[in-house]
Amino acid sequence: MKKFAFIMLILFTAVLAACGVSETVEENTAVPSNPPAAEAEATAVPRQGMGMGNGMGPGSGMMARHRAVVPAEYAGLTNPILADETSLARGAETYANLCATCHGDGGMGDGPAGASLDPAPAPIAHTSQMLGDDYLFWRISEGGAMEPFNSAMIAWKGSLDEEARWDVVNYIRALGSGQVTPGQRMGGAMFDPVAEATKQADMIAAAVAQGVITPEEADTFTAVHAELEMVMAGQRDQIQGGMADMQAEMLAELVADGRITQEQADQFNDIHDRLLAAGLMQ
């Protein structure tokens, strides 16, 4: 449980996305016109994707993304499939075969064929801890060749059949988690929650670098992030849609608690648009 903290480091972040990643969990950042080169390399982010497969940088598209709807077809859909052993072997297979060319073994979205693609794959590892079941089968099921999403992401439904495709969202969830250790068909990195939480206070600090937020409003943004992943890592099994109705929802639940105000929570989500518009979100 204690990797659940360090995941939700990157969400807003997806992201994940935005982990993804997103769909890293791979792939800019603005900065000024025409800077130094030193000071563009000191507060450039890595270009990440996220929600299977997903462009950064201003103009991308990242806050549409972000608050894709979940379509009426798959909305509400829970996996039915145990991530016990056997689906997760079984998992496994499918993602090596089909997945990690793009994604890479460790679903950090750093596979081979991936390289070349715009908008990247997404940091699967990542983001899929910070969607929903109904959200990972759609996108599996439907891939990215549509709005807003504008991927390579192939759908997947017309090959894999229902059992298949839940069996890799367990499979994904598991590589992020760290409940499983990834194969080395394709090669990739592993997700590293440690690293992950250093890109969200490098972004924070290039966010505040480049005037979109405030020191001030770069302590609220932190405060509040860390009462969500308290949040996410009591409530993984509950979580439905996408990114944007998670955070709505464990936002909420934090001013019925009273552990944040509603000024904080309006503040947070001014913050985290602001950083999507910006291209500094993964």
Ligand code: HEC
Contents of the next structure:
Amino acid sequence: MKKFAFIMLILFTAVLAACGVSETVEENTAVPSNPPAAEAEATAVPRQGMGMGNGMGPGSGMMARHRAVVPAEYAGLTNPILADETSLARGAETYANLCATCHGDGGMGDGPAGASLDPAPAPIAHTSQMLGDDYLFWRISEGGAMEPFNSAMIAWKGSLDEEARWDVVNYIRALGSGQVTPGQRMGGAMFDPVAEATKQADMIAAAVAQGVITPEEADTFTAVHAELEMVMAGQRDQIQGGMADMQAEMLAELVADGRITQEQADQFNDIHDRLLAAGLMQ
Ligand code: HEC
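Could I see the form predicted in complex with the ligand next, after the form predicted alone?
Shown next: the complete complex, the earlier chain at its head.
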């Protein structure tokens, strides 16, 4: 029961951080084309956000990561390696040796070598809960020295074989789900779903206070969110692609099931995009 509550909290916070685009999603299509999102982004006027920390606002890596589309070469890949003890142990070793220095022992993006980086290291314990296998494997393989990321994230395909890269995918997911205890080498926080949920509720309140969204929109957002949370609970394994893909897919499913209307889904996406453009979305 406790574990269930923990997972639900993670999902709750995960969806808030995920990104919305209005597009139709075709089943099993890993490379969506989304002209509406591209247009919206080109015309979006970034507003002053409340500054949720390094690398979170417009112009930081956050927007890029929300919008990223997995390239064809990686799209649709699924982890062939079971996240059993052996894989997690291998992943833990790789993580401690190569990743914790930037991403922190707990995977919250707060390792010592990451402190001065812009964009800051991603809180991968958290974000890996809402990103597809294909996205994670792509990013670990190719790093961040490219559009749209332009970051110090290292490309590991030359130094880690495929198995090692999949093991570390298993490990970072396990870090964020509380399945493993973080190492104690580099320092850094652990993923704390309760603190994360509080932060998100504060973000919504700030968005209303700043006039980015209306109180009614806050209610719509929260209500659709609760539905998303439910549908995600059963589907973690089927998620593919980046955050935008995941959110679009889950919303489409809720509409198909009659749990929300298309109008509510559209509103949710619109609110979500404004929160992101305002630099409020974590
Ligand atoms: C030199 C510092 C550095 C090291 C070492 C490093 N990373 Fe990163 N990583 C970053 C930065 C900065 C970002 C955020 C910018 C971006 O997405 O490119 C990032 C992003 C990522 C992402 C994308 C997450 C998201 O939310 O989009 C993944 C996955 C990732 N790193 C995994 C790893 C793994 C696994 C290792 C070790 C094998 C590692 N990183 C080592 C700096 C680092």
